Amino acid sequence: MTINRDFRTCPDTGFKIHLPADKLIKWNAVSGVVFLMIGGLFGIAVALTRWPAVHLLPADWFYLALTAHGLDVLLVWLIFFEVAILYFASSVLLGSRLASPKAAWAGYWLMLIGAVMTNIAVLRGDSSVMFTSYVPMKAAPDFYLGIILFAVGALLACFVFFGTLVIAKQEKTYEGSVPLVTFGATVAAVIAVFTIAAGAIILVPTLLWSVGYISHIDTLMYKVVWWGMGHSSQQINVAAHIAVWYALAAILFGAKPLSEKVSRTAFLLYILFLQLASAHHLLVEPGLSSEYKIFNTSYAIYLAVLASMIHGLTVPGSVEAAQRKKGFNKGLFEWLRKAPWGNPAFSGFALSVVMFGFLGGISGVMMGTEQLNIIIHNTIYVPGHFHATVVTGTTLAFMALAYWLVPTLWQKELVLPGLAKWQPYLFGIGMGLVSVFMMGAGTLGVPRRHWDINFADAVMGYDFPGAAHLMMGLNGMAALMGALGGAIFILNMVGTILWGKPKTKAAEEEAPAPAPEPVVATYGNAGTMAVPGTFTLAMVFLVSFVLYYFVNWKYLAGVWPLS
């Protein structure tokens, strides 16, 4: 009998894991968590500065911190972790060897060098152009070069992922269609290629402009192309974290989607229509035609919204179907009450689904409506929406996956299991309140990028309503609560890796039975649509959606007399 020393078998799941893929998943995930910590520290400084009673930083340090925060949490942390997910969804779930580990390592080092280079440029104090880096603001050349290197590294990771899919197909390491999680990861990778291409188209000329080889860059052209990267990078997050939702439902409950074909079609709609949401950053630009704005904010965007609503129904529906199959059939919600709420992998997953839908989804559709966009454009409502989607949606989902992935890959027990039970609630509720208070303050007109809403140093002063000051204070308090949850997560992950107790292994003489093929790595449907609890929750969501949407039309009517 020959032993393939390039693979190991996971004792918990039965997965056949390619050792180079194992190491790359670990390094990318850990690097992402480190940058989450760095970006989180800058985020606390930003929140405490926006809290009028504290007002921590002076103007120059505020814009420096805001630039670093956006870079590290919106791009670096998420994409590092998403690369780990790509390798997991291809090599591990398909039982395949990873295509070209050397190229994968080259991609990793390019990403790391690029991220460090851009952070250094920001900390040096000459590149405080914020996440959007709008021209004619000019950063140092190494700011743009670092982002380009990071993007090239991420592109290499996508190509390694696609190559692994080809190898798995050729070597027949799986049967039939790829698992739904792998399909979702493929959609994320396709969107990533589009995103990186848009970034290259605009950032390479901007780099040349910063060193003096190009004399002028048109500001409107820059915005249009830049948002093809800036917003589409968040669409990578959406596709990736929804794939994580399906993975966690399968891992924790043995759940299968209500309909594989419908879920896959919803993912496909993301490729075709989700990037069009980038236009909601441009709806007040006078240089773009009405036809462009109307197409993006009506007919086309509805199909992306439809896709998200399908996932919002079928993900909890798959959990309900699996729970009812186990006998939790009393009433509408016994399946939900008897879920493992003390398991951070589940609680993080559940909070991510709810908050992404209610906070991120509803606010995103409102922002994507041409007429309504004008009342909140460039207010602090916009980062409130970001925190609902990227933080309570994507980051919380990735944290939930990490609570399963880290003990499984490292074969160690969590060092602080008691705190881990509370962490998703502290982080999720804290950051959910950040989103709510930011969106509330933005509705009252608080600006998105200004360091002092008191305008103490302005020639012409302006007083916001007392409610706006209250909301910005509550935002600071909620940010501290979320930061505590984030710190517990980072401490648990780093502590588990460094000092975690090794998991006990079954005695060799017991000869345990081979593990069944995990549901997460198979194709199949739940076999039922009898999920009354999920349909009830979906109706609550729909009513909330309609009410909030028309309340904002009432707000819009309030500004009509100005014309």
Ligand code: HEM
Contents of the next structure:
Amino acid sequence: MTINRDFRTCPDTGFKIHLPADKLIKWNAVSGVVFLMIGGLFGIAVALTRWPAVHLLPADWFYLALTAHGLDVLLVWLIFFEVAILYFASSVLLGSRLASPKAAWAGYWLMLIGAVMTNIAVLRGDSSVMFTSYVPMKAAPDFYLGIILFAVGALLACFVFFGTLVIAKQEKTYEGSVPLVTFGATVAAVIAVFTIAAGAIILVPTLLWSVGYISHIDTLMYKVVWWGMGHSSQQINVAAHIAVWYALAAILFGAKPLSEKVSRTAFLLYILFLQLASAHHLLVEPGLSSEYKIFNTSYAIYLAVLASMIHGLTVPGSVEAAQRKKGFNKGLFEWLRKAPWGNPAFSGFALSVVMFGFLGGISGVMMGTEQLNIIIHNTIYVPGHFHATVVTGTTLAFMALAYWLVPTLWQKELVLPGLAKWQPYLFGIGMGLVSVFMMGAGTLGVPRRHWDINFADAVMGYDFPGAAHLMMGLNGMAALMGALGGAIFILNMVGTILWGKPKTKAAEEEAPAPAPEPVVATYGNAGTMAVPGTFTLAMVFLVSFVLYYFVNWKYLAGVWPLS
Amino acid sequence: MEETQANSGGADEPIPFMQQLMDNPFLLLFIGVTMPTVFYILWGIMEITAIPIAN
Ligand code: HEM
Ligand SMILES: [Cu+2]
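Since we've got the form predicted alone here, give me the form predicted together with this ligand too.
Starting with the chain above, the whole complex follows.
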């Protein structure tokens, strides 16, 4: 077997790019975007059905669309894009050849075939079990088989990633420790392996049960193991998008982390503790002890929350340090005001950091507290929370990266640069409002995954307060705004790849000359901790956090009136 | 920047334990799989199997 050692040098960045890795990154990223589009369309249909005045779909179609939406965006879009990130962070950042492109392609096709297979099962209408597929609800065998194939493909991608780390070390393409972004990607890959293992343990028996070889699967056992996968897969997203934040800070500002040691330790806390929080999905299960719940969701997980707050501090901190070095030193916030807010790679990144922290982080800690969980359990507050994390956090960060990655890899100019400027605001703020309105409605008791909160044809009805209906209507409008932003992103990406003008020499000369060795591919600290602006913002965050947390304890006290 | 060289270590300065740990992806993988398997999955399954069966 001959080893492909063909590289090209990127004219913008100076990266040495292994050609097979180049192609794999492109195919995985594009496949992800296509499924984002499909899943997004289902998302609009779902949101319009939950808008009481519109109530678009009939009940069976609603659950079909909800299942397809959850799977296509949460699983397929994010994991395809993450595979692209893994190959980028290993092969490109380390300047190494990719381990076994053949295995990587096998992984790609398994993922694609699996995703298509599951989509077909869902569209057929006999597998509307939603992405959690709780037993004893039964889907058709190909529903589970498709997810299993997809997962095996993703596992192959993880192996290729680890293999590439080994090769880069052996062939000495870098010295010392890997760059921080590669380290973050390693953490994502580690989490992915646990995720996929848990998924295999539960989905293989469930497939056999669906075929008829196994007669019974215990519902609680299913939930425990399934959430080992379901929760952990969200932490792949967190680790990956934080790696993307560090990458964007380095690419856009030449920013170095305030402290490599601190950032890496924070990532290590993720490896140790983040997955234990899977238990926050089981907080109201009567079969599990409080010791189990509280250990896994409090004592241990708060160390992982600490890690997220460290990243939330050091990412903007590194940007501030880099900006101040360039002379943006006036007052607390000149560095922020003078940031390139018209560049979608920056504005998407900035909105992602802020909304992930304020909307997703604060609500997540609240609902992950055993006592407080009952206030919002199974309400639409839950999707409100995770649209903040996984949409305004992860998806927006990936979009921001794509604004840099796609023109760079393809060497083409964006087709719609004017619309691109607005895109992160439309999508980010639209989806941020979706989160807020869903959380608001959830606080008023509106259930998640519910076709009709008017209970028009139900034997026993329930009247939700007018404010709840209003929130669900506003949610529908915000969803349209977000979806418009999503459509502009997809148009821009697909359009650029298909019809974008090749980057010209002139454009290149305008851009600053690339650093001999790009900061994103190196190890090193900023060498300062003087970031007063970031510390001020962090205090605002902490105060909001504490206030919101205690307001909810107060609210809990009012849930069951005692008089 | 001085720190840039920090990770390649001085000539015969021993590499700190934590750095050795974090430079070894397979050790990280081992820890990352073991921790949640023990504390979350195994502990959870033990509790479920300890629930008495109704008769
Ligand atoms: C156009 C953009 C989007 C809109 C309008 C939208 C809207 C919604 C709505 C209204 C729900 C249903 C809540 C319920 O009835 O329980 C939902 C569920 C969900 N969404 Fe989205 N969403 C969008 C994008 C995304 C993205 C990008 C992701 C992930 C990356 C995502 C992940 C999910 C998941 C996992 C569910 C839960 C499905 C379930 O309960 O089974 N959404 N979304
Ligand atoms: Cu979770």
